[in-house]
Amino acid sequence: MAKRRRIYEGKSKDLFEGPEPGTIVQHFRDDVTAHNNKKQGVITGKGVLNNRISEYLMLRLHDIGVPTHLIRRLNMREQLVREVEIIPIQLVIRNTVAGSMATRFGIDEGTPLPRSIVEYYWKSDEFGDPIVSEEHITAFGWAAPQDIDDMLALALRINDYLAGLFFGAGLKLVDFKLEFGRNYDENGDMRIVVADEISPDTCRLWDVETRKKLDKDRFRQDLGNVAEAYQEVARRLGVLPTSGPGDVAESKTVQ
């Protein structure tokens, strides 16, 4: 498929005018950034590993009533995805404590936490997405309370189903990062969908056995085979490309 007009350029995807009104084309780069883009690199093959694993994982929560912003799979390296708002809020749910909670609270990595905890950041590169309260978010007209809930009740069932999906692949869903959009139907009516990806890029997944890494802190914290963990994760889920370069499979089309 041509790519149209470049609507986006972000960090590690580009979205495109898609081919139809309320559909854009969203498209994988081998990109890679950590500590608010400080740390920049290049991970050949990543795109491609991600575009499969978010569409794997996109896929399972349609198929338990998780409404999502993907239709397709357009090829190896782009989705065709529907045109939400984006919701300047991303939600973090942490299961073990890693990453920034550790650092924040001087607890040990890897503690496990006695319940899930879900965290809000405002979606600023300029201030870093500082984490902020469901006050600062109504009062800055970010979302609505009743967004909050959608949101939060999503974030909540997504957990609780990947969390399954990906232990029974031998991986520990350490946390996640989520974002969300409003899509308009053709009479107006809203909903809450899941945006973005689900991938290595925004899970830190763990061997259940070995804790060894499998996702983006083997790139923040220098620990090396990088494109390896992300090919581990495919392995495991069941979708690494084994076509080559021409892979240009059929995806299952999201009404």
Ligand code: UDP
Given for the second form:
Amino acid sequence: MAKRRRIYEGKSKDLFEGPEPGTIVQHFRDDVTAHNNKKQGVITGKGVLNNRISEYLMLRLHDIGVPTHLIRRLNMREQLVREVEIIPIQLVIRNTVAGSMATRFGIDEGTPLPRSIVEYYWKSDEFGDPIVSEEHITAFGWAAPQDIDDMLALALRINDYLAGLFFGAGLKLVDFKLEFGRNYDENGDMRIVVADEISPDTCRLWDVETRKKLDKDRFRQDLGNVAEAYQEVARRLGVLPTSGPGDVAESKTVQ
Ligand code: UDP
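Following the display of the form predicted alone, present the structure of the form predicted in complex with ligand UDP.
Entire complex below, previous chain first.
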């Protein structure tokens, strides 16, 4: 098979040229980073699990009419996605106080928010993904006001839907991050679609009863059993791969 051209090497995923123009292959690795790249590790089997979990969630979003970049999953670690122009903004939606919101405002983790809060962060490794306002986004040309309206409307719908979906699996959706891209059809018309991934790397998920953390915070905070937590999320969503060796068996975390 001809060697594929790698377009981009990210912190936990690689992008390869797709089989047809306008397509890209997204490859999920087991690498994990936190605290702006200062903490690095490998969670064996994570890529396989995130590929499945993200595929499942994007398909469910598709079911309710939310456009995403996903075309289809290709294999254990890869999915075919539409090529999009990534908007350099991370949208964070919070339902419960945790992470940087707890630190920034001195509020106890786990405090419920009276309404969901949306925040924007500029995607910049060099500057540590600073929080920004809509004013920065439009003034610096990262997105147009209409793009922001579209992203916000989609994010709130996605939050309502996913919070319910996770609750049905005994999981509380504490907060999560979304990325969006511009996708152009053959007529040159543009629409905003959900891109990147939705997985325990990008969501905070707590067991509804015990509040046990089942997401990347287990790695960030050295809580142990990281791979097991990702497996638990996959199992509860009904997408745990079962194909045995070379898959997610004997998962361990190394740093
Ligand atoms: N998040 C993410 N990528 C990032 C930063 C945050 O996926 O580069 C997710 C994170 O997993 C959490 C939410 O966005 O679900 C809010 O993260 P927070 O601002 O609390 O930052 P952190 O605690 O990761 O520094």
